[in-house]
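First, one chain by itself in structure tokens, the form predicted on its own.
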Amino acid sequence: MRSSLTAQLLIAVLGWGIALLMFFPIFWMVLTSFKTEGAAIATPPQLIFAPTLESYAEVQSRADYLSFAFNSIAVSVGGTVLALAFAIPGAYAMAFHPSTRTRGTLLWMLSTKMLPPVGVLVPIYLLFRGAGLLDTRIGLILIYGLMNLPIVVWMLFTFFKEMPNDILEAGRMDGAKAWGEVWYLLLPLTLPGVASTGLLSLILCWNEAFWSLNLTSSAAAPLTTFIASFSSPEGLFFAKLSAASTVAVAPILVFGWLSQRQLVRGLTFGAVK
């Protein structure tokens, strides 16, 4: 019994310090947004300090945030869209209806988030150019769809081999065709599954960062490229590019709590039979 006490105390107090250990950058990043430059920069860094709000009031003379912010819902919500769109029926098709390359194929998608996407980039940019995408929302919906899809078909396809092929075996028999079972039968009974996909696709889109610097420059530029502008040649200005951070990261830090218990539930759909 005291063994396995001193067991869980130890796993809780090591969750308690990964979590603490993870969580303190933001803490540090939202601390020193408050700060003036000269206490951002100070040594030993200082934890007592007069409260400011000149970074914030600086980030925003300098920059349109709502148009940042705008931009970045809109691509991050139309890439996901996307992704979902070309992923739920590739991934009910490799599910439910597998053929011998199925495996080499799914191998093959999960294969190119390995590739290092600097190594695309000028063929990438030289085609966005050519079909004149270049610092447009469409153009980066494109990008981070694709750049999301290999992972969302990975997750769907994991979700959806959980479900017994029974169930759309009997919708056959009463008549639905491929999209109603998908429609009326599939999408409904792993709706956790596909949520905590559409979910996890949101927040990369949101902290994506190196397609928005290189394809954009100011008409669709998200908030990554937002936080990017607060560094200069003549060094950084950390007070406000905590600031700028802070604002940038707040509303999918703030959603990303709020749906931490269907993200968990999605995650661990089908976990337990």
Second form
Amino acid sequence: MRSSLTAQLLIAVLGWGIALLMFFPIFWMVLTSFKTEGAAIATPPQLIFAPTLESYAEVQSRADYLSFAFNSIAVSVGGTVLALAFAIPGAYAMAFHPSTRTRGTLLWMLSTKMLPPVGVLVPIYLLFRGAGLLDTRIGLILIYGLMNLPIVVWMLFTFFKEMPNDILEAGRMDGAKAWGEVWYLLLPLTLPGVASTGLLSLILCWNEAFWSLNLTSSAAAPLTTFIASFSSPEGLFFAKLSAASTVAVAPILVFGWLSQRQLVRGLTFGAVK
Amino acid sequence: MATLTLREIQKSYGSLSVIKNIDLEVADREFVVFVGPSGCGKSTLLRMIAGLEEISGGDLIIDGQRMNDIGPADRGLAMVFQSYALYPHMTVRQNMGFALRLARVPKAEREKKVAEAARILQLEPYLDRKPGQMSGGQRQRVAIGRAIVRNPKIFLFDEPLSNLDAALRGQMRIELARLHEELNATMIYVTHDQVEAMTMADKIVVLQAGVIEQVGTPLQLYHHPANLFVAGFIGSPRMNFLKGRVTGLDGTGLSVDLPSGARVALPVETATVGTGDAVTLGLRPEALRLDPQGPLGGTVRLVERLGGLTLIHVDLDRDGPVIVQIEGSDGTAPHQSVRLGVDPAAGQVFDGTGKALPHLVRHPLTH
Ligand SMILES: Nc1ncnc2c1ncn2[C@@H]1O[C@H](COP(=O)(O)OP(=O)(O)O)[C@@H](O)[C@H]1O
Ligand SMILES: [Mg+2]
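Starting from the form predicted on its own shown above, please give the structure in the form predicted together with its partner chain.
Below: every chain and molecule of the assembly, starting with the one above.
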């Protein structure tokens, strides 16, 4: 009894410690965004200071936040929908109608994530230029969808594997074709898993910077590009950069906060069922 | 109207052959039971009929039409799974109506058919519950209801009662037999339980290791098993087997000497055996009786008194253990020495390969 209490206490302390450690950079960024440029680089760092909104005003006057934010939402949602549209049938086939090559296909899909993206930057750039996809939302949706496809397929595959095959077979006997099985039985029954997969994909798309910086300039540029535009090789920019970052991550933070219950439920789906 | 023909049906997983050349006819409105030990291929065979498992070779013919390459959705069959496989996110009503909804049957007609099935299965009070809120027996009835609503050509059952407790199992057996009567439907039922097979089947198919051992009515299998396997599998308590040698034969049967020297004469065909051949005697527990003049002698080891029946376990002198079944309550006590008589009309003889020698006295109910 006593030892288990100590263990619980230890775990709680450890949990809080890790949470604080991970939260600290975000906390510091938000703090910095309310400082003047001078205060932002003062040594020692200041915890007590007179807050100011001047960085936010400066950021909004230099770039149109809303247009970047709209692009972020469009490409994140678009990329996620695209990935799910391909991954759901793919994972269904691999989970319920496996062939001898299914295992290999899954591993191969995952292995593509081990290649550094910069390795395919030039060919992709040239393809995009040729196809007129540079600085378009469609182009970014395509690349985001493909980028997340392996992870989305893997997660869905794992969730689908939890589903008893009998229920789908019963559906087949009841006259359901493949689409009917997926739509009426598989998706409703694995919804927590599918939803958390979608949420993860949304977050990954939102935070993606490499492709958006290289493939967009203005028309389709999302918030990651917006942040980058505030880092400059000369002059003071930490407060402005922090302000830009704060407004860029705020939506996804709020979204993540609201959906955390769903996320946790999805990720522990197998254990709870 | 629904008939089923299997012609040289085979199934293999890679190089592993699971079903080997099965030929079978199922007549319209027949209740056929596939029975056999676990792993013999019953489910595989049923799933091939259903369309859930690909057929490796042979022809599957339903109502005269070859169905090998038709998907499960289009074969017009319904299946009840061992796990029930209800849709957990749907109510009982939606579960039963799902097939009709997929077939775009108008809502009013759908409701009518679901209500009718619910009435037959006494599920009316539960129509708006989810499967998770029901007991095993109720879930099983929903699974059956789901099949009834579709009005299928053939009902397929894969061990539907094996997740229920003994009392409920007995009750559901009767209910299924009643349902077969009431629906006038063709049914194929898979089980490893020979009691289920005996009580429900019009025709039993005994399977072992992917091969049909015998097809027949319950009483044909019981009174005239084709071989040692069927003889041992059908019937409870099990048939007694005694090893012996043929010592004499003529047109009226043969006599067998047991190791103890006891001699038993049985009326079977003798064309395929000769004097001196090793054979196995098969004696059902009720074919033995206590008889001071009987040929077999031994010591009572254990007595099971069931009230209406008494099972006496006897260790025969040198011939092995047997079980004797006697009507009514009997006072025989353990350690007592007894002598046993044999009813020749109920005894079987199996040759060295395990094949039964055809009996010259057919049981009147097995023609
Ligand atoms: N997918 C499969 N791959 C390989 N072997 C299988 C597969 N499914 C079933 N088997 C084998 O086929 C045999 C028959 O199985 P099954 O039809 O389930 O038996 P039963 O229902 O009579 O218990 C078993 O030996 C089993 O191991
Ligand atoms: Mg089985």
